[in-house]
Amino acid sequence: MALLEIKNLKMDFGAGADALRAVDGVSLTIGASETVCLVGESGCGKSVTALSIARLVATPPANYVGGEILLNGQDTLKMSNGELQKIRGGVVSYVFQDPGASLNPVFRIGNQIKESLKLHRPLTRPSATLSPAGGEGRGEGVRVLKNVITDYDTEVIRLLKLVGIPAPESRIRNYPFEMSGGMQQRVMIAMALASEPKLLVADEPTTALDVTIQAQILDLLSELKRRLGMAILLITHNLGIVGDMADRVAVMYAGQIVELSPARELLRRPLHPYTKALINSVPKLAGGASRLSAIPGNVPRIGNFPPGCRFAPRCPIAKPECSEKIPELLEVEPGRFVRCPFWK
């Protein structure tokens, strides 16, 4: 079973006869310990798709009006609020991309990790064990307690560590306005993965952040990943990063995915001319200097859709048929998803 299992997602802003409709009828898997990316130029529905998971778009004004969000096989779109906060921190937590707006700036960062433990990971007697009682562990005698907290700053220090923060026994007492933005977004993910999260959302995690402090972030959620076994669903409009972190890539335009593939597979050879188009949009090193290739117009904002293939206006090789129905997203090669009749 899928850890993550979007599926037909529809949501709108505003209702009736105003409503705009945001995310249109995506759907998405996420497996255990695989990395997805999710990709497409700024305001495709990014975002709000992968807020959708633990419900943190506000409803009004969102308006979840068809599909379903498994998470752990259960559907969070028919969640009640208590249910929905044991979720959000303790099953998937959530990276943003401008940590000095998401960290509390009168508080100390310690402090702020600790109130994520303290909601999600109370502490616990050094003695404590799991009992085999039950069928749950028979035959395996008796196992001790992931990550036993005893005592909540020792484990605050143990996550600054693991995030690569230097002398995190003074770092706790720093307020985020002492860190550089660098350190900053470690504090974050140190805060996400407090609560020892089966899911990751990093929404364009390194957009506030110079090169090398990007490619420092990048190879921590990488590192983590694999010492941790979560999973993560890495938000980005930057295709040069996916080769190196993403096990599967989706591509979003105008609220819906027009393509779904392993992340070589695409990268060797995308299929849907919108993809084509941000790969050839990647700046390239070798060939010497020229001017760069962009993508003629605009995503169209909600509301103002156009008829048949929302990308039809901007693609090269569109037909006057692209304009008369939207294309399916439909399996074209084994594990390979398109949303373009003319693919080929």
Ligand SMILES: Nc1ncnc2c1ncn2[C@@H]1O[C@H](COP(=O)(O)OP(=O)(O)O)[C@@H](O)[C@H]1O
Second form
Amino acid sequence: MALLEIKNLKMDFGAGADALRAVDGVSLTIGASETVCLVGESGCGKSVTALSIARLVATPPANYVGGEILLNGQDTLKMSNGELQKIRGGVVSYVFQDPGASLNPVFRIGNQIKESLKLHRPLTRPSATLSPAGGEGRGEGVRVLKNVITDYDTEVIRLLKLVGIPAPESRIRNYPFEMSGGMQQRVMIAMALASEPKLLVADEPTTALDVTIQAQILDLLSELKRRLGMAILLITHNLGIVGDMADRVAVMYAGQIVELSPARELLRRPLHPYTKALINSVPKLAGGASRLSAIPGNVPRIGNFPPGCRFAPRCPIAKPECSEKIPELLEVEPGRFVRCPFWK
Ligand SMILES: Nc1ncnc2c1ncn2[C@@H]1O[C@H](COP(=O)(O)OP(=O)(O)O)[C@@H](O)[C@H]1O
Ligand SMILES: [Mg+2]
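I have the form predicted on its own already, so could you send the form predicted in complex with this ligand?
Shown next: the complete complex, the earlier chain at its head.
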């Protein structure tokens, strides 16, 4: 069983005659320890898709009109609020773009991580660590933790070390404003790791940071994934960073997945015209000069999707029939899915 299985998810903003479809039939699986990148320009529906996993988009205005989101086999779309509270920052944790906006400015960072720990990881009494896991059925409600913790302060420091914050013993007393953007993002990652998530969703985690710090945070994510074995859903509008990170890539356009493929093959030989355009828009050093070819036109807004293939109005190889009906996402080579009949 996959860790996460999104099946034909449909989500609207608004209801009835005012409903605007933001996520239109998205299917995506993520295996345990797999890294999947969700890419696409701004406004394509990446964030709302990712937030839907833990149902973090408020309903209303959001309205889930179809599909399933199976997390460890359980449909989060059918969960009660209590069940959702448990999985949020539990089995699935999020890291967002702007750490400054996510951290509370009036609390020391050590205390903020501690709160996250208290919520999801009850202290293990020394006696409980001695009894074998699953013995006598007494262990109800006691999770078997990868790292048994007996006091929170030690664990906060361990987490800060894990995310590469120097001198964590003194850093725990810092307020967020006393740290750089990169260090704040490391704190956010430590908070997300506090619950030992099976799935870490990182939504443009480096977009607000400058380039060298970006690379450091991405290296940190790769290393954490290797050490902790969690799955990562990494969202980015920058295809330039997926090569080092992703096992598989899903390319999203106007609420739909248009290409899904193992990362290496997708970068080497993109199949969908939109993926090709995205790759061409990544700045690269050719002949010493940096060249960037932006994709002409704009992502259509929800409620304003063109008929047929949504990329057709911007597509260099569009044919008249492209605007007639939405192409299906088809497996054209083993493991490679494309929503374009003219992908060759
Ligand atoms: N709370 C909201 N109410 C109405 N529309 C929204 C809301 N949040 C996002 N949208 C719309 O949903 C679409 C997808 O947004 P989003 O998932 O944020 O895109 P991305 O993350 O790919 O940049 C956009 O057209 C956006 O304007
Ligand atoms: Mg977004």
